[in-house]
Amino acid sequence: MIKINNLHKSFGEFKVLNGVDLTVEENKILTIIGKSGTGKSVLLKNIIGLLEPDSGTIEIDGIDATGFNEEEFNKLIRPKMALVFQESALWDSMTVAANIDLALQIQKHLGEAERKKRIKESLESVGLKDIENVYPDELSGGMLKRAAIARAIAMRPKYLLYDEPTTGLDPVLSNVINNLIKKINVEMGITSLIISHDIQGVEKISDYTAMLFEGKIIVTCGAKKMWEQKNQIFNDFIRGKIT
Amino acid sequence: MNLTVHIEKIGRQTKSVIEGYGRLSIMLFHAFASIRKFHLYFGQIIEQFIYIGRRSLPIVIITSIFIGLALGVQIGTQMSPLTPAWLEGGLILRSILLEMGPIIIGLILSGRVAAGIAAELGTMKVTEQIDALRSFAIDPVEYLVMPRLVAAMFAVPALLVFADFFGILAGFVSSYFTINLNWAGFVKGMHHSFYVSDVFASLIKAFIFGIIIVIFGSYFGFNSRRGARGVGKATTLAVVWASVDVLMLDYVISAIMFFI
């Protein structure tokens, strides 16, 4: 379980997170929605230790990761967590297989046979075949996202964080990615925390959703109960009245 | 009032430069500490050795040849008619060994290698590829900087050997055509002025310049931001600061070697 308490993060004078409280239940999919620039990605980066919070706590499986240095994050937190970046962030000087292989080799210290097996399995689970030797710049947008997801699931993480996985994709591809996220959650039992603007997708795949507004979580509810919420800002946002 | 503003500005800039050197030193220390894991990155070290060493070789040879040719002409035409011609061999040898060779290498590689590293790492930074490494518990300094550092520590002195060889050879050719100095006379001059300590000084300079070039390229690459313009700025800063530091350290090492 990921438990976030009273998390604050500023960049200079600009307060991005202003007391975020959030709990991510195991084996569930939680989607965080909110306007652009409200700090959703900042929240994910705080959880995985790419950014350091100013105050507040982040507990992951009962371990308080607040104040952890890079080495502690690498040892205790990141092996059980992976992040799918908004722009995929595949290492562009390497083939898709090498992208997946690198983390398996350095983080997991797996032997060659096991790594090859994992590369094949993870690419198959995201519906990509015969692209092991292809470079990221030769892939389409949807394939890039799937390759990035393959890289993440090859690590067999307990938690998978997705930063706007469907942004920039057409509705058909968004649907493919959303189905994939659901499949990963159900079949592999991976707890997922998603940042998304895709309200239809949120409703379809999430167990519950939370809205980040002005640095705070203002609503947390079951995804199927989104339309019954009383909060005006939340209602306006999911109906597309504010963006 | 105006003066106070200027002084404050200079103060702020000085502080920023000192802080920058501090952060760069931490990165360098971190990269050195990571050398204990070099066996994990052997492939990258070889790849970087080829990039820094083999691919820089043609430009290093061409530049050294022209520097050697120019030295031959300059020294030959400025020597007094009463000075024995064979002395030119020694002058060319020491000029190239102690100064021209290391400086050429340092400046050429600041332009070619430091710029390349800054652009590559800068692009990785702005496209979140460095954050992706961290998210997978891969230390970016260990993975990206250390292999380049180790490669440069071997590749740059190796390049220097080629630069010195071709520079001296070109110096002889130039002397032959300028003052009609033959090979035997040239070798006599070199033999007369040769000190083993000069070779060490030269190699030490190349070794340190290799470190400077990689660390400045990496530091500015890692700190680039705001898209393509940021990467361009990082590349420029890497070249400028690496070149300046190569020249500063050239003086410092020369002075130390002189006093030793």
Second form
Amino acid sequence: MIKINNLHKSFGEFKVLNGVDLTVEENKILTIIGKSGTGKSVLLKNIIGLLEPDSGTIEIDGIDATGFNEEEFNKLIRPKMALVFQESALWDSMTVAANIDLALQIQKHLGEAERKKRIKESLESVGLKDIENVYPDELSGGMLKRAAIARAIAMRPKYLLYDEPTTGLDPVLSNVINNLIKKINVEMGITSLIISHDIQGVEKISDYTAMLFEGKIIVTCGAKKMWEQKNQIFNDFIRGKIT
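Could you give the coordinates for the form predicted alone, as opposed to the form predicted in complex with its partner chain above?
Shown below: the chain alone.
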């Protein structure tokens, strides 16, 4: 379980996170929604240790990781997590297999044979069989997203974080990615935290959703209860009245 308590993060005088409280339950899919620029990606990067909060706590499985140095975080927290970046973040100069292997090499206990096995299995899991030697710039947008997800699940994370996984995709491909996220969550028992603007996808695959507004979580509810909420800001957002 991930528990975030009174989390604050500013850049200069600009307050991005202003007292975020949020619990990410195990084996569930939580989607965070909110206007562009409201700090959703900043929250994600604080959780995975790419940014350091100004104050507040982030507990991962009961351990407060906010005071950890890089070595402590890498040892105790980062092996549990993987992040699927919004733009996939695969190196065009390396094959798909090499991109995944680069991530796996962080886990020093994995030998070459095990890494190759994981690469093959993770690609097959996302429907990308036999593309190990293909380069990222040869892939379509949907395939690129799936390759990025394959890299993440090859790490065998307990927590999988997605930053706008359907951005730039048409409705059909968005549906493919959303179905894949749900499949991975169920089959691998992963806890998923998603940043998304895809309201239909949120309702379809999420167990619950939370809205970030002006640096705080203003609503948390079951995904099937989204349309029953009384908060006007939340209602306007999911109905497309504010973006």
